[in-house]
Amino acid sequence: MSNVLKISLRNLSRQKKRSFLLGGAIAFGVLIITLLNSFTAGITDNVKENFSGIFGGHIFVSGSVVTSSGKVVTVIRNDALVEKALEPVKGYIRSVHKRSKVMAELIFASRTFIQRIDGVDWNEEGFLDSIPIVSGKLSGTVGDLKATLKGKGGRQAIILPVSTAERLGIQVGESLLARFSTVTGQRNVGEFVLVATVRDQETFGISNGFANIEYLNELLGLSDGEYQSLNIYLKNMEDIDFVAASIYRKLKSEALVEPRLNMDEPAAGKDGEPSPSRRRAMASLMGGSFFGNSVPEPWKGTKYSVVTLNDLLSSVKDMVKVLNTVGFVIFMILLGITMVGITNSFRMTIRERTREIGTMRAIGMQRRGVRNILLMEAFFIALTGALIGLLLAGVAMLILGSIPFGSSFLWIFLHKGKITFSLVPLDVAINLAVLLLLSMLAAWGPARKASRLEPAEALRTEF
């Protein structure tokens, strides 16, 4: 076997130009597929992380109760059951935060605009670290803004998307009114002071404002200790589905729970409208009821809902699948072209080495040895090309990942204003295995033909 390896490596060095061209083609294919796979994986992680900053978590537990008048109210009044459901997965959880939500009519001067407002705890949540601040109070730094929010000025502070502020014509430091319904259906008005604007993502249908949860709960008519949603951050986003399933099972064993989102259900119907389960998931996350104005069957106590970031980003996941599929198709096309090149190259090699092969057979080399020499040549060409492709991909990732994009509208795909690449070892291993297998299959026919040459006939051959 050692002689086979030595002869294979020697033959590659004898045909440097041919080996370089074949290896270069393979390296280019590996470069493209590795960059694309790492890019889409990085985008997925960034989108999840940025959306978790906007929505305030990875998993969202909300509750609804039916009042004596038959109205559905979104509220969690006793979170002992929820806390009990979190106990089995406590080791997976990074932090837990309470939030309330409302769709408010913002009023400034003669202008109005409907905006979703999330009530957050300024002292506990770190969402400002993941949302790009466009303008802020004082010097405009995140540090000064945090100090403002945690001080006396934080009670009536409000942070709005920059597009909303522009529509209203309001500047940082000015006051505005917010008009909305309480949880029991009464109209209420609160006064807020704009302390900052943030980059939003209206392209994705997401536009959030943020206010003090204590002040917002008072305006909503919620009592002390009540809130609308428990937002859970995990240590690892890969555990989202597992942890959500555990929480769902625990809640379901002791209370009413809304069915989880059916991931097999089409995202939209024939009319283009979201499917029923997706409407319920979005209603739960937005702070609305699961059923709108109608209650099919009133219930007693609290009915819970468990929604995850993965449920909400199914369209992004579909986009990533499409990109990965396109990348794999391109990779296979490049491999197909390269495989044809390998086959033709080895046919020429056999033609040029016919007498050499005859000599090796005449001095005792078995047919299997001749075949293995050519297969090992194909293997080493593919392996070397793949390693060079991976190295080039790593260099390209470092260069592209160092380019700052600032707080552009693409920030939802970026991490701190930069592209990130996430190299998935399993994808690399699969691509490498496919490449090596196809390369050796491409050389199999010529190698088998070479091994069947008769020594005497091969030695008499002249070109």
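Positions refer to the first chain, counted from 1. Basically, rigid core = biggest C-alpha set you can superpose within 1.5 Å across the two forms. As the structure is a computational prediction, the values presented were derived from the model and not from experiment. Compared with the form predicted together with the partner chain:
- Relative to the superposed core, Leu194 undergoes a Cα shift of 2 Å or more between the two forms.
- The Cα shift for Glu87 between the two forms, taken after rigid core superposition, is smaller than 2 angstroms.
- After superposition on the rigid core, displacement of the C-alpha of Ile107 between the two forms amounts to 2 Å or more.
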Second form
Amino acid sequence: MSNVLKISLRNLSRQKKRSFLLGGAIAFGVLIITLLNSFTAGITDNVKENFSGIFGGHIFVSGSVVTSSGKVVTVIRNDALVEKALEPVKGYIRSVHKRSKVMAELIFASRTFIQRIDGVDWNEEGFLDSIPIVSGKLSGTVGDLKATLKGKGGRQAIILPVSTAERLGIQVGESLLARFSTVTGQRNVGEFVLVATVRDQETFGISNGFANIEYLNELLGLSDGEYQSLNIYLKNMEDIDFVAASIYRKLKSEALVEPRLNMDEPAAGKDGEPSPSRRRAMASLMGGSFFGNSVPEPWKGTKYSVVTLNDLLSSVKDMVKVLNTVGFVIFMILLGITMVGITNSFRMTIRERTREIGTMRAIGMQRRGVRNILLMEAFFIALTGALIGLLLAGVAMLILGSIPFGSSFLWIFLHKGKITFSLVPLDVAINLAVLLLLSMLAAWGPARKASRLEPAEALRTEF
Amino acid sequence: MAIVELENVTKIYPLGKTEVVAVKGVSFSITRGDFISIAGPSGSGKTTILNMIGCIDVPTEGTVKIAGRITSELNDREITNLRHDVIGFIFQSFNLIPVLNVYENIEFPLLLGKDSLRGREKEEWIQFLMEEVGLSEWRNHKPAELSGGQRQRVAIARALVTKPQIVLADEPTANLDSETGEAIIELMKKMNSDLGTTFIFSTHDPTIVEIADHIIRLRDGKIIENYRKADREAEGKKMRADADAEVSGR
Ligand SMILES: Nc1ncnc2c1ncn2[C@@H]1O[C@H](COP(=O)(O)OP(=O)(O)OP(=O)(O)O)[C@@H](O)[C@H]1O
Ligand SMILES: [Mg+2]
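So that was the form predicted alone. Now I'd like the form predicted together with the partner chain, please.
Once more the chain from above appears, this time first in line as the rest of the complex follows.
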């Protein structure tokens, strides 16, 4: 083992108090930043996961057609092209679901409310588990619900957000009417029975009801094999952007495609209004009739649109960015304090070790050697502190991750009612690099000063 | 052959607004392999002279030549190398590295050099030195676990490990009782004759001064006496012979 390394390592245990305090401060900083980073990463994942349950997918491909009367309807009549576009990325896809959606005017007693309704296959695997069903006075348990939906009651069943049900004043088991435009632009009305309510996501401007796709398609005037949106679940949410881009490119080479959302564009413009491309994305996801039926420039055939969960979650992203920034600022403040601590304690160290440094220099150690001993001490204190901090963060994650939060309004951030943490290796690596660099920087001044001590002077020092 | 040559060396230290002349116009040379004592009362300039010979300080005026090189002409890296290669240090307060054990302390200077001993050869050499200074059984002990005399023995072994031409010892016995001190000087003397290393030590203890072959006495930064015993004995013999001749001539 190199001389310098050996001495600096042993000096760590020689100055236990110093190592302990500095290492402890660093460990604390690393603990906080790691927890925060993993927390926000976990939140992002959970929000995506939960939203993908609400929207019923990760990537959504929809089509719009201009009718002879000049109206736009959302429909995919022939999905050969879409299937072809999915072919190259088949390996990434977990499942694909054909869905219809509609902006319906719900009518109960004398009250009305506009609600987005997704047509789903009640038997679709995992569907009921993916939506936040509210149990209690408004609805039966999931077990009952499954039986209800599978049976005869499934055809006209509807599931609505709690707030919508409250606005309408409707109870589970009661019937309501839904009025909307068909794909040919006619008005149509259907009768539904409320079977359950789901927790609201209104905070994020998203609120979704669910109805039987077969019944909805009939009401919409869609024939067999026609649908409005292809909802794609991926095996791994990390691949969303990549897969969506691939599908988009493929579609674009053969058909009209709505331009993709510019990811760098802010969610809202300066006046707080959604930007045009985001509005377009939202519209295509919400159903064609959402923003009215007027078309500035009509087109021929089907115009496709590819929207992803990521496109829609920019507000979550902004929040995560804020949290991460706050975390980083805290980390930097802690680091700043630690750096001052390192600089001061190393100054003291050098004073205490002046004669030792003089001895080493007299015996033939170059300046560089003296400096490196001290830099290495700082390095190892920081490294050990960081590793302990990471370890503590791991323990804290295990503990915090096991606390059940029940059914709180925070559900959208949670996974099965619990906080989850997701350790992002790149974040950890960056934090460690910054930490090690700054620690050595803090020790640099004293180390340099130590290396420049005159040996004769240093040896004269009494201590 | 002279391994150390001081020529008209003056060392002035600034002290606040005034200055202290620690050494005034000193000249002497030291023969390789000698056992030299620099004697004088406190403040007479012993440490100052040893520091200049040891290349950890340079003269204000005059030149110090070590192994043929003028120390004031070297930069820090060169002079550090010169110290490492040519000089061994023994300090009054031992100055061992507290975090290293006996073996590691002795080994330390070897790890600083570029073409030092390695592997088995190195271990055998350190083992030999530990036996010479009588500390083989203390190999794994830290300095804090040793007595003063033992620490100074480690320091002697450390000073010799690079096989330097000169070993400097500034009052090596000052922190030891007189018996232990004498034993230390005896050990140094033994190493001097076994290895042929030049030893220069300072002291103000008159009984120890006499062990040296070459004695330099200082007072107030000046040499008041400088002689080699061998020369003086030869001189004495000559004087006696002259006297005898005179007597017999009568
Ligand atoms: N760095 C320094 N700054 C100022 N004055 C110094 C310095 N070093 C030595 N002196 C002065 O120079 C003179 C000689 O000092 P030096 O240490 O060489 O004497 P010494 O013979 O070693 O004394 P002692 O036996 O006490 O160790 C003293 O008057 C001392 O005060
Ligand atoms: Mg002295």
